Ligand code: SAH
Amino acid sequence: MTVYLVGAGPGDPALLTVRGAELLRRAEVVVYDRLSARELLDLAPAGALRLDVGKQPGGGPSTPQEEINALLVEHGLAGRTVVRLKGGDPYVFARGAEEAAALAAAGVDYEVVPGITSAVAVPAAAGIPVTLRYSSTSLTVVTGHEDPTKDHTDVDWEALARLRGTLVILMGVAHLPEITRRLLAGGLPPDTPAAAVRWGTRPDQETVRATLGTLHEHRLRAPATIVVGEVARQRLDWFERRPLFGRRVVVTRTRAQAGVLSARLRELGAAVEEVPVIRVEDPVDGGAALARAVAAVGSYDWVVLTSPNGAARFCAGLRDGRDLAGVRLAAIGPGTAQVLAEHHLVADLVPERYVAEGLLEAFADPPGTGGRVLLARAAVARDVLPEGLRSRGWGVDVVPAYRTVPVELDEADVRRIAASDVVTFTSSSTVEHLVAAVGPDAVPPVVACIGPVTAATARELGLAVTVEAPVHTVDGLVDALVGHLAPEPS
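Output structure of the single chain, in the form predicted on its own:
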């Protein structure tokens, strides 16, 4: 097989290339460094071997490059599909050439997948264009941390100072005082604009703006990208102005359903911690009752679906839309209706309020001869809807389409929850299982609920609900959270 040297980009998982994502999804082994986002590792198959070979600055635990080379050769010779995930671009101060040379020497096929380098992407996220048409027409990228085993330096800092273009220094925090001294000696004015960007393109990005003469006096920490030149005077900082920038938000939905909510939050600048506290399984009868009901669906006047999970499982049992000839469909909200639409079915009824009470209010009375309703839902749910329909004369058959079971959280999950600012709940079951796992006192200070039923459960379990979405959808939840947390316009 092949070893792929994949550039992971500057930090934001969304900046991975399409080719890189494609390879990760079929990797058997992923060898990654400390700058690789956790979300990228989640792209690999569950059974893929994940090997951390990160190098820590300041003398922390590190895997020697020779061992990394040997690992790649070993797994490559074993015929496995290997992705070597490297921060930025594999060939920009990332030792990708050494790894490629080792693979070539061992006769292992390899491919290099370029990545977006932090030298360009990180300044952009900090609002700094690396070139300007009239004033900054050259770009020099240089390492501030040469191999310590070398007996000489290849960087002529005094000569770089005379270029007077944009200078981007990678891995230069530890040596910045000496770099500054030499750039000044080369003729760069001390008031030359300069900036240092830590964890660029990530939700915890930090930007320090100063001058060449003063930047080293600030408390800077690695990893940081340093920019020196007139471009550092620019403040086109769209990235840090996003309404949820810097907020750490826990998403408790099932892993399969977390994507839409997580993506919206990330677009708005949040750091998302996906900690699924439930998973969806078959009901205890293995779905037998639902299968029988779907087989006889033509005998019902209405099918009522109260969640996307229930809709998906109901639709999976149909042969096609002809099974529903003469049967009308009710969906509790747009998310459930969307699942029907994905199966080429149109909901006949979606209430204005996306709760059981709203659906009951919108539901028509049965015809004079009575009528039958099939309600496919979670195994454990409130009885407001079936009891209300029966009181109005409908015959209601309730069948379990699925059940939710708790996901056991590990210590790392608990720490991520405790370190977060916000927790989002999209169902009562997510509230119940999170509180059962960590207790009410360990829940983040801002509790955001998708609607009144979920909020009521949270309050019953001792949580103070901060945000309750007036529109009971994922978009409504995000909008309500932004309305609560976004800074006031200056």
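Can you return the structure of this protein in the form predicted in complex with S-adenosyl-L-homocysteine (SAH) rather than the form predicted on its own?
Here we give the lone chain, stripped of any partners or molecules.
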């Protein structure tokens, strides 16, 4: 088959090309190293072989280039679809050319998929455009990896100094003092603006702004992109100004439901740690009671759904939407109503307050002849609704639509939680299982809950609740968190 040399982009996994994503989705082998985002590996099929040829964290040995070439040739000759993921662009200081040449020599088909290079994307994320009309008329991308003190060097730093354009130096941290000396010797003024950006486009991006004369005095660490030139004076720093930039936020809800919350948090700049502490499973009866109730759904006046999971399972059991003719639907909040909407069902009732008490308040009394309510929900839930409805004269059938079970956390999960600034809870069960797993003292300092019920559970379990969302939706939770961590100046 073909070996694809795919640019993984500068760090943010969302900056992969469409072609790159398409190829990853059907890769049989993925060969990667530390500069490509780990999240990209999740795009590959579950059964794909994932081979790490990069440096281990902490500076362990990386696989020699000849071995990487041999690996690509071997899997290519074996007829597999191979994606060689390379940070940024595969040909920008990345030895993609050597890999392509090795494949060509071995008669293996290959294709090169360009990537967004860190040379332009990283400065942009740090607020620095790489060219600027009138003041920066050239852009030179140069490697700082060569030892500038050795007798022969291919980089003519003095000539670059005379260009007066933008210099983007990759792999330059280790040799920066010597590079600086030679740029100064070439006549570049010491007060020329300069910046170093570590882990650009990622949530842990760090920017140091200085001048050519002083940048090397800062404690810089690889991998960093260094920019020297007038452009480095620019501060178009939209990226680091996002309200949750620099915050590490744990998302505890199920893997299937985490997406929307995680995406919103990331857009606002947060580093998101998805640690699902619960999983949704069939109720103990395997869903038999729900199936029976759904089969007789026409005999109810109302179906009440108190969570997106309950709504999803109820809808999945419906044979035909027409079975609901004459039956009204109540959803506890917009998230639950949204699930109904996805099945072309409109909720007749969504209360103003998205809690059981709010739903109860909004619910009408039964007609004189009495009425029946089907409540499809989690196996374990509060009694507020069924008891309240019954006391109002409704006949209520409560059926378990699903149950939440704890997910076993491993050591890495516990470490990720401990290293975070914020934890988000979207249900009581997420609080219970997280606290059971790590104990109340290992929970991150900022505790954000979707509403009063979840917050009450958190308090009962010994947590200090920092944020309780006044609007009990994912958006409401995120807004409340932003309001707390990054209030708009009044």
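Numbering follows the first chain given and starts at 1. Predicted model, so just to flag it, every value in this text is computed and none were measured. Definition used throughout: the rigid core is the maximal C-alpha set that superposes within 1.5 Å between two forms.
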{"property": "Identical rigid-part label for L345 and T404 between these two forms", "result": "yes"}
{"property": "Rigid hinge motion between these two forms - rotation in whole degrees", "result": "6"}
{"property": "Shift in Å of the R26 Cα between these two forms [rigid core superposition]", "result": "3.2"}
